[in-house]
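In structure tokens, one chain follows: the form predicted on its own.
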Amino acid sequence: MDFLQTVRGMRDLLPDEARVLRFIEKKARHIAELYGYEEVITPVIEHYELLAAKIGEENRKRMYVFEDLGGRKVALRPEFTASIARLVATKMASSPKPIRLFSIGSLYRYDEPQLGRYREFWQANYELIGSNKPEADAEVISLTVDFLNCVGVRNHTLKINHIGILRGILEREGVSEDGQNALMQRLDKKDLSGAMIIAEEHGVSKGGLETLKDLFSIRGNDREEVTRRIGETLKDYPEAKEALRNLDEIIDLVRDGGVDAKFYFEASFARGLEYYTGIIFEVYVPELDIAVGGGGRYDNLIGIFGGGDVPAVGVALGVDRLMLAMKRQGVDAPKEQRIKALIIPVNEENISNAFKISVMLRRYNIPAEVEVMRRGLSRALSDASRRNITHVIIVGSKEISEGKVVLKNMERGIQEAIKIEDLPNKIGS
């Protein structure tokens, strides 16, 4: 009977769950709309072509690939971006710029299952796609810090970095892309011999390993201490000190915009998508050890789908990982107090005028249950209080008699005899 079972790594989600799942989401809706977003909704399945492009390796192994009937090679989507892009090359290449794109749903990744990682998980996801300016960057940033407010979650880090300090080095020293994304890969998984070991086989000189190392002892809250050991480390680099002077900007607008953010700064921080040029950044919270979000700039991505020199920027928050702070910081989504009517049939004969109370109801905008299970009166109204019933609509033979029925107020423990026509006006006052 393991059918019965979900499949590893997928999970249903109860209602108290879903419930706040839907608060995110009307909370990522609300940011969207304030910041100017607009949705698109893409498809699940995309071509594997498009969606391995600059991924990286790792997250390429993870990928849910399968040949469909008609012998394409498929997958499911492990992320957002790669179908953005997709889409403002092709349907929305003549869109007048910026393009400012939200998105939610769920994606898939084959990665072991642990604490807040699954193979099915939900995003959010913000795109600012056109423009290469500080100010688009900082407009992502300050969105971040808004999602975050907004659902209730306290205390979070943005840990930041710029990838060009480190592209700038590399290219400098001469190592290909290819071996920049290896390396890239290596500081994901927060392997920094290991990343020393592919820049000296790709032939980073003497000086360039002592920057190197020298970059990577550099971390901290304080951003003029941490930018000025790395500006000391780079001055043989014009590259990549133009990356560091391109995150100072980001960071002063973020701050003069009074963005109320916590940065925390680590040269290196590297992601394990290939397609970033510019800031990346993660959102972490005191109670877990890993980001509840992530993003950062791409200016390439859309031009390698063949749209042309197009800038990005953007951020995805995990929905599940957002739910899983919430419940460690005692944060609960707020239950909606609304109406909910429950007309409970005193006997058989009168389940037709139940029935009928219940529609009318309904066009009166008030959500109304019939009871339906033939339960007596003693215990469908303990069954209503359980479940946070508003009011309880008694249909008996004789108020049907006189058009009328018992309406009780389930809060005020009040009931009275009403007509049937005045059940709306009562009900919704």
Given for the second form:
2 protein chains.
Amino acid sequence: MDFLQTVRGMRDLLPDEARVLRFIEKKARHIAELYGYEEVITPVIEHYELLAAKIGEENRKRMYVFEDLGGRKVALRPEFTASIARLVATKMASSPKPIRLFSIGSLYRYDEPQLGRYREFWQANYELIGSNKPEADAEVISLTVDFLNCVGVRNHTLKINHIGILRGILEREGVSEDGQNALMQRLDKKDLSGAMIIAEEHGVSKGGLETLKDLFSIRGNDREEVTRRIGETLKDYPEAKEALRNLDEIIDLVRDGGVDAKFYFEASFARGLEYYTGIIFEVYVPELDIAVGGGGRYDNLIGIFGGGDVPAVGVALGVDRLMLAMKRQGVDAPKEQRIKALIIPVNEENISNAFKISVMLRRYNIPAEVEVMRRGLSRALSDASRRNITHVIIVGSKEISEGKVVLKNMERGIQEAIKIEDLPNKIGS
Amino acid sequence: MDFLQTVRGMRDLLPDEARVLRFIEKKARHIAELYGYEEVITPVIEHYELLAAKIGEENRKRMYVFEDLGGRKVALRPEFTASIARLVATKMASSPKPIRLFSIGSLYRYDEPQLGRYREFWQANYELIGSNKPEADAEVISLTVDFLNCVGVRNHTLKINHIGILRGILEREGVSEDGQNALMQRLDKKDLSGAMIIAEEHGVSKGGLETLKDLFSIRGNDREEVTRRIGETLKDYPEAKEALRNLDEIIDLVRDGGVDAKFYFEASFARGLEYYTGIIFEVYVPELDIAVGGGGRYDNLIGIFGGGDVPAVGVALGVDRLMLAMKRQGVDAPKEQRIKALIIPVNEENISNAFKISVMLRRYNIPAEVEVMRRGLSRALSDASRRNITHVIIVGSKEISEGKVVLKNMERGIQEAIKIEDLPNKIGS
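Following the display of the form predicted on its own, present the structure of the form predicted in complex with a further copy of the same chain.
To see the whole picture, the full complex is given below, headed by that same chain.
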């Protein structure tokens, strides 16, 4: 029966994995509070046009698109930013800026499944809306780094670039926005020669092609060297130079602020999403060759959605990929080893008493299960020791007649008959 | 631009609503821990055949069904139980029983939108798998009641019935399973005469029709009277009588256990889902005419999915509906009024210092925002007092030259120049 498998690209998270996902979610929410980002929850299903508007060609092809029963062309969100921009442009249009918004949930892309790449995946998403200042970009970078440190992922690097550098050159070379986007799609695929061909096709001058070629060769983590070399290539492109200066200011703030960020500059780095206008970055760890997060500045998207001239910058962290990074780095979500009681009635007459005791214990906030399989005492006990049961309560007629039960401490291996009303204190202590 | 609206039936949860949803989620997880239910996360997209198998005709028509890019007929889950049954039948087939599983997330049904009924909705779902004993049913009822009390919803009633009573009669009258399901679909729509017509069409005897008619008139909260009256109608139907006895045992356990459950018995009550075999129940509050939760026993579903003879019982609580019930009852999720600092640089020279202070404060776990709009001091201050900022830190050149900033306590309205390194203590206290 094929339908008993999860659909290709989808997966189940069993308790141990679900626990890690919820641990990351908890940390994501902690970071949101620490940075003043308020949570919003937008729907998984949105109008296709909204999601497709600026998602980029590659991502557009991989969207889950269908008609609903009312004939609407809808899609499952492949990312959060379009939905958040919609929300800000409509329901929050009159909210004072800045607006800081956090979201977490599942997203859908029809990618070829591979390690860390699922067709249903989870992201924690942060958007800082209303400011075009470098301190806003620096905040998002700081938040990203704090998030990574908070979940325990180590050795992270931020690959960074400023899309304004490339757009500044292409704009001045008269390349249309479509042409610019097509070129960036090639860059996103690491297809540098493909990008050069597109530049040529769109009439970039000989000098411009030289500049692009030089630019695309620049990468490295030596910030001074990289910015100096990029600067040299940009002498004829003032807008691109301005973009480089903006990148510089942001990095300065992050560095001077003492944020523990390790940057890798790559002048040919572009992202598949088309809405970026400023810095873009992706987060990498040595143990994975796919990014565990990414973000950037998008100053026009909210305007495209009718929200006026509202600049914004944001980041999304891939929860599944962080789970994988944690696993590879040997980082585990802490197990909360808590008290857990199992109540075993020794015979059918005591089922009701066992049930009653479970109700009572939970009122004292003590996790409690009743043995519901009606197994014999020894089988129930061996099942308890297999699992993380800390206390077993054995309910037998003799003890019950004296208002007592047998309490067995599974860790210490000792047992004693005690009064029912003393159970909470005894177990809780 | 139509696509800037949420798709019909979908909605955005703004921060105040998202906070309530996450509050309920937190309580749902607390209850899961208290009862020993481990969380699993299954995908939103499943094979159509899986979800459609036993969902019932009405629900089947309202599923979001589409072909993915690989030509698979898939659907968005309209409920959790099919996915959990699949999981238990496949990946957990060899896990010792009982298995207690918790899930929470969004579900999708193409219903006519109305108050409390959205096409994307949220449920907290609990399944107790492996036991056919009444103490398992009683546990799920106890859990339901604790959940409701835990989120603060009052005056809840459990409408309850045992589907085995009706199936016991229809079985003995030779009504096919399809006929039984068709009849229950009518009952689910409160269409009693439609149900009687189906019974007649499927060859139910004259005496059988009498019995059904009598049975369908029985309802009320006087348990003794209701069970006596139901019992009287069932004299010729031993299987139905056995089902009534099972219901009785479950209610006894719940009552004797001291669970705060108020029951309403309704012999014509059926649910749209086809997989039920034992007790069924729905939760109501006086302020809403739609159920805020529902559940029941399904002993065959896991077997249908190839998991062998594994009985199960479960419940799903509607998170959106609980939000509505809370609103109607004037119950609010507690706001965690926490410290929150806003750092305002008085001029551009101090942006970097302000940023640095924000990084430092967050290291001390103090929520901090930098004024990123470069507003003047008075505008930034009035924005701070509009929001829930408790402390404003004013960063000016004069104070900075002495290693100080101005700390303004927004609640007390006092301000003083203090050393930067003293900020965490001063704010945290």
